[in-house]
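Have a look below at one chain only, the form predicted on its own, in structure tokens format.
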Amino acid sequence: MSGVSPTETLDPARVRELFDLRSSYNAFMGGGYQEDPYPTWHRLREEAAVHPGVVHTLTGYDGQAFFAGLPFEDRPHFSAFSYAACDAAYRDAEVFASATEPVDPNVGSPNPLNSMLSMGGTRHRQYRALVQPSFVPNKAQWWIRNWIEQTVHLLIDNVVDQGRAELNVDFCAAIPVLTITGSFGVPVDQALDIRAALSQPDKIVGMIKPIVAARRESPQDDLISILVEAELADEHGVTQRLTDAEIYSFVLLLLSAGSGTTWKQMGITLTALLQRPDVLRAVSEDRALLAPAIEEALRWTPTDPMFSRYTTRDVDFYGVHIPEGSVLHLCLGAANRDPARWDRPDDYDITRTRRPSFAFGGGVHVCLGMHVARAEMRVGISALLDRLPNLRLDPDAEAPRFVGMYERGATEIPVVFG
């Protein structure tokens, strides 16, 4: 069995320093907005389906926001606020692309943008293809078996005894990087050294080095050692293995995609639910419905409510002109609310009809670990829910409230049980 052993433990107070959920809300995403921007989006969606301008400006932030695309200073901006908008970029990645110019994990040192994600094309395709059936549906049950179900038990077993506990740190927080890391065959301890150096790709490394090098050796089942024997084919169609420079980014890109995103849309899920006790009585009682609690929270307040695209050609675009080179922000929080799309948009509704959202983007770049996050929250939440019971907010502590412009989520979840 990989991954977490059900003997070790987790350090609580460790936890909470590292994942400190204040730091965690980064100031150059947005992280002083306290708002509601669900408003202002509606008022611009209906104004128009793309306007001139970034997003936390048309929004009226005026404070420090920082988001891929925005250094470029000297181009034009614009956003996109309607869901066909953002569907139609999605859809045309060879105008509205994902990237300024080619990257290459063997050149310069590695990290997340100097990745896949950051690629276009036939060589996007390539990698993504290797990686992809670690990433299916059907696999979601060795993610949860070797990693997840342990991780999620781990952390319950620090609070299932005190009556009390705030979810959002003692427990969304931790699943994600433990899960990734997990999958790299990291213990636990090293796991936490790695979270607290998130900011220190060469440190990171260092510690993923001499696993990469094991598996050269020895493979195991693990993503690392997917990742180790995977062949890829160059123009000329010979196949060569990933070099260790690729395996660093394609791990430091799992670790920064994936780690802070389903922490805090877990959070935002359990916010929804504990905020309306029917619903969560609801799902506890028939747990079919947390598949379609999880969708909803999803589309409702998805935590990354932007990303953005290169224009690589003069279009007309939904009425106004975007000139080549310009970046287009799209509002995928505005978009997964268009009324064009759902009625009462605004409603955390887990009966409505199913449609997919933006959630995690669209188009060639969707997110790879989607169905990873989904297993997470799934069960994280059932977890919770067979573990803690009568579970609901605590009425003496401060309610969680949703905050955050370019990366959205709750403040603390404090809860009751027993």
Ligand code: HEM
Contents of the next structure:
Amino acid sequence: MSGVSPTETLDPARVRELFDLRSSYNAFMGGGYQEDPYPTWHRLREEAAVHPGVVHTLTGYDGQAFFAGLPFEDRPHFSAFSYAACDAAYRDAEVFASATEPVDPNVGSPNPLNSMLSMGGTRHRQYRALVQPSFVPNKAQWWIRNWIEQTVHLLIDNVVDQGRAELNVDFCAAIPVLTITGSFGVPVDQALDIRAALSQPDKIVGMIKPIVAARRESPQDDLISILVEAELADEHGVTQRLTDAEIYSFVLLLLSAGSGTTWKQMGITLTALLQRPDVLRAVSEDRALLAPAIEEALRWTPTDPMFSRYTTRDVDFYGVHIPEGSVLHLCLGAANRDPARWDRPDDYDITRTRRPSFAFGGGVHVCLGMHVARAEMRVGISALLDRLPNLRLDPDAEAPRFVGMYERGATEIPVVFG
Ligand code: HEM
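With the form predicted on its own done, generate the form predicted together with ligand HEM in the same format.
All chains and molecules follow, beginning with the one already shown.
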């Protein structure tokens, strides 16, 4: 078996240094935003389903948030705030494309955008079909058994005797990176090196390269082995294996799409529960309530409340004329609290009738890793409830708040237990 061996340990000081919260909410994603955007998003949705402009400016944030503006400063921007408008855009991937132009992972240097995320049509379908089997709900146990469970317990081992912890960094942060790198066949000590090199694709490729070569020689029970054996059929039905370049871009996509997201979303879920001790107790006593608690947190406060689409032709959309080549921001956070779909949308209520939300996006690009993310959150939170009795927010520390514009998450989550 690959991944974390039970004898390995995680150096808590290194984890804290690598997952420092101050650097994790960065300007690129509007990390300076400290308010609650939902009242403004309600007002904007009531005024119109679609507005000209970008989400952060419309929300009244004039700090930095490059994610939304660059590299498209020269294109017109629009933003959708209703569930119906986001749904319509997600359903029509031909008019509302995921990228401004087609990508080819074999051209240019490996990077997360040079991947299925930016592909459309048949090509996207073919690439996605290759990897989908490793990410279906039935594969959750494969991820849990091989990588998630051991990582979660290593992290709890570090705090269990201390009576207190800061769950955002001591716990939530490292689980997704170690899960993904574990699935690549990278041992824990090197996994932390990958985290350290997260903004340097060349370095990461350097670490993955020998693994790809080794798995081409002798496949194992891990994701890189599945990728090296996968066959892609071209339009003439001729099959080919993925090139190293295609595998590298996919690896970089998984690291960038699956790490910060699951970290922040697990912290949001824990915060929602810790701030409602009755709900936390109910979930602790009946673990069947954990899945609805996670789903409701995804709806109520999705960590990524905005994704962009690019119009491939002129379109009249919810009363607004959007010219070809425009950027349309889908404000998924606003859509997830649309009162046309959910009663009392601002309430975090784990007993509400579950209806799919847009926390994982929608349409053909719906999150590939959603079942892995759910498994990480479920196993992680359940293990905390099992091993840290009487878990509660530290009454002497500052209470957690949600911050950030395009990547939202909790400030510190200080807890005591025992
Ligand atoms: C709670 C955690 C997560 C959230 C909230 C999240 C959210 C999303 C969203 C909203 C999209 C759609 C983007 C769009 O519309 O353009 C997406 C796509 C994607 N996500 Fe996630 N994600 C999470 C975890 C993960 C994990 C753990 C992985 C991998 C192990 C992953 C891999 C991907 C990939 C590969 C795509 C692109 C799919 C495609 O283009 O067909 N995500 N994610």
